[in-house]
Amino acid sequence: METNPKTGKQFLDSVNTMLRQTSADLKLEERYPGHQLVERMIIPDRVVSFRISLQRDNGAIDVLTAYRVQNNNFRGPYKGGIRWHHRVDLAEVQALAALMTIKCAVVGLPLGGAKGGVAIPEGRVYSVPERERLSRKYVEGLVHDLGPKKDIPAPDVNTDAQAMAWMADHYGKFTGESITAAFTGKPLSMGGSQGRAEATGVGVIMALERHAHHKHLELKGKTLAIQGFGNVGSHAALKAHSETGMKVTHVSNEFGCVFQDEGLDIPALMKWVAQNGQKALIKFPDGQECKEDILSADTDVLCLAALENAVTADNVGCIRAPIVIEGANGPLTAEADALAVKAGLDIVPDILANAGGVTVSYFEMVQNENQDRWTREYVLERLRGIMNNAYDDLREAARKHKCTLRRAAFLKAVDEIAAACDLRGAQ
């Protein structure tokens, strides 16, 4: 199996550097002497790594490494997704867990941060029975570390509502309890929330709409390119296409890029990919294959919804769109971000832009705890309120500190996490 430890370490180093710089800017050690607050944010509360021996349908065994990192619970129980991908390593999961802590604080959720993952052999495609066995094996390795008051996982890259259903079922078998709030992103019939499947992508466009509102920018008729056409990218494309009047002209995934100058028919593209797989995206009948990197697409807005570190110092100069919105976690390396800011790109950071998923996961937890059911309209109405308020707070913080929205997000979140830590005491 090919691993990518350098990428994961760079990602973690970037996150930790941002946390240290933010701590220094906020003078945390002067304000809270002796508490070592930044180290308590950087060093996770708990790191679990374990082996999964997964039996394939043909009888062969895949030996996989699985992780769960519980970063910080100063503001509430741990919350974060589970991803299955060949690039998963401990450093990546640790960085993502820290970002979840920050993200929850940015949008004001009473939650801490966690992340989980399983390193899958590159190119491996598991059958439905194999995916079920993997889901159940993952829970077996963590059953004592999870729970609705402790750590509540959710879907992430290459996991979905069905995986959460298997995990919730297996958790119930071990605990002897039927606790729907132990996992979020579940199917509706198992206590899932209306609007959860599309929440992250929808939240991305809500953040873009709020950004445009503050910039006095009319989105109708503007062009949009989207890197990544998984759950986040596809639902962001659909909302932009259906509700904002934007033209989604370019869409890419790991297999290539498709474009249509007059705007792609996103519902038809989603149906095509669902029926034929991600590899077929570039063969979409109503689009043309684009031979250039999507970063160089001449559009008004670029949405980065693939994986972390997709944009580096080597390719950030290719970006032609004046506005960049981050649907993925950490799509720009620290070096790329600095160069993008220097070049005058207007960036709406991931730490706010993709918070729709965890926000609606929180709504799902509340509904489960109260044995309640909310309509999709009510869920999305509440989501918009939280996204708008969070954006407005960051815009004001950025104005006050004369900094970027990303910097403002870290300043706001770290300050609130530090205050919660201080109130809990130094032990």
The other form holds:
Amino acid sequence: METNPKTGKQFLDSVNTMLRQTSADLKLEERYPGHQLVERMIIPDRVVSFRISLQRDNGAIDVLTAYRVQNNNFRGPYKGGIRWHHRVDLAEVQALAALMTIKCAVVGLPLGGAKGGVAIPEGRVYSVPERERLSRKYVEGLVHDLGPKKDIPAPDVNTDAQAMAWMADHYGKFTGESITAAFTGKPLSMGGSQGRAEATGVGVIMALERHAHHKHLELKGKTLAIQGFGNVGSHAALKAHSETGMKVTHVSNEFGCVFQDEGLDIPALMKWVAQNGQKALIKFPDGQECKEDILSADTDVLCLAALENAVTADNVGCIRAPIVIEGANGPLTAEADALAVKAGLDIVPDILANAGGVTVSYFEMVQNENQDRWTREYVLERLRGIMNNAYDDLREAARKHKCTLRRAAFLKAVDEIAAACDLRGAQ
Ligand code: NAD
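Form predicted alone done; form predicted together with nicotinamide-adenine-dinucleotide now:
Expanding to the full complex; the earlier chain stays at the top.
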């Protein structure tokens, strides 16, 4: 199994540096002397790591390392997705868990932060029965740590509604209760919410629309390039294509990039990838394979919706779009972010832009708790309200502190988390 510990460590270092800087800016040590608030935000409440022996269909066993990091629950139960990827390591999961705590505070959800992951061998594609066994084994390793009032996982990279269905089912078998609220991002027929599957990508474009509104910028006719065509990237592309009048000219995934100057037919591209797999993206009949990396696409907006650290100090200079919106978590390294800001790029940060997923997950929890069902229209209307309010708060804070939206988001979130931590006392 190949992993890249450097990537996860670099990501965690960036997040922790940001937390320390923000705590210093907020003078937390002076305001709460001796309370060690920054350490209590950085060191997770709990780290669970365990082995999964996964039986393959051919009888062979894959020995996998699984993680769940519960960053903190000062503002509410732990919440965060589960990722299956060859790059998963403890540092990566720890960084993502901390970002979840920050994100929930940025959009004002009464939740803390967590993240889970399983490091799978590079290039391994599991069959449906193998994915089911992996989902169930993951829950077995964590059954005492999860629950609707404790820690509620959701989908992330390479996991989906079906994986959540198996996990919720298995959790119910262990607890003896039908507790669907222990997982979100479930299929509709198992208590999932309308609008959850597309919520993150839709929320990305809602954040972009609000950004454009504040900048007096007309999105209609503007061009968009999207890195990553999975759950987040494809739904962001679809909303941009069908509801904003933007032209999605470039789309990439781990196998390459396609473009169409007149704008790609996104519903057709989604259908093509669903039928033929991610590898076939570059063979889309109505597009051409890009000659350059998508970062160099000459568009008005670039949406980064793949993985963390996609943009580093080495390639940030390739970005030509003046506006960058982060659908992925941590797509720019700290160094790249500093260089991008210096170069005048206008960045809508991940902890705001991709908060649509956790927001609709929260709606799912509320519906499950109340045995209720909301319409898609109602879900999207509430999501729009939350995204707009969060954006407006950050824009105002950025104006007041003369800082970037990312800095404003950290200032708001860390201040709120610190206050909750202090009120709870030395736990
Ligand atoms: P996914 O597995 O559905 O899709 C990932 C996409 O990224 C795929 O198209 C893959 O081919 C592509 N990709 C991987 N490596 C790449 C590379 N080097 N260059 C270009 N493309 C590459 O995952 P997802 O759920 O869409 O998540 C994407 C990002 O968004 C992650 O950072 C995730 O943490 C974040 N996110 C997801 C959600 C959610 O609800 N799914 C919510 C918030 C944030």
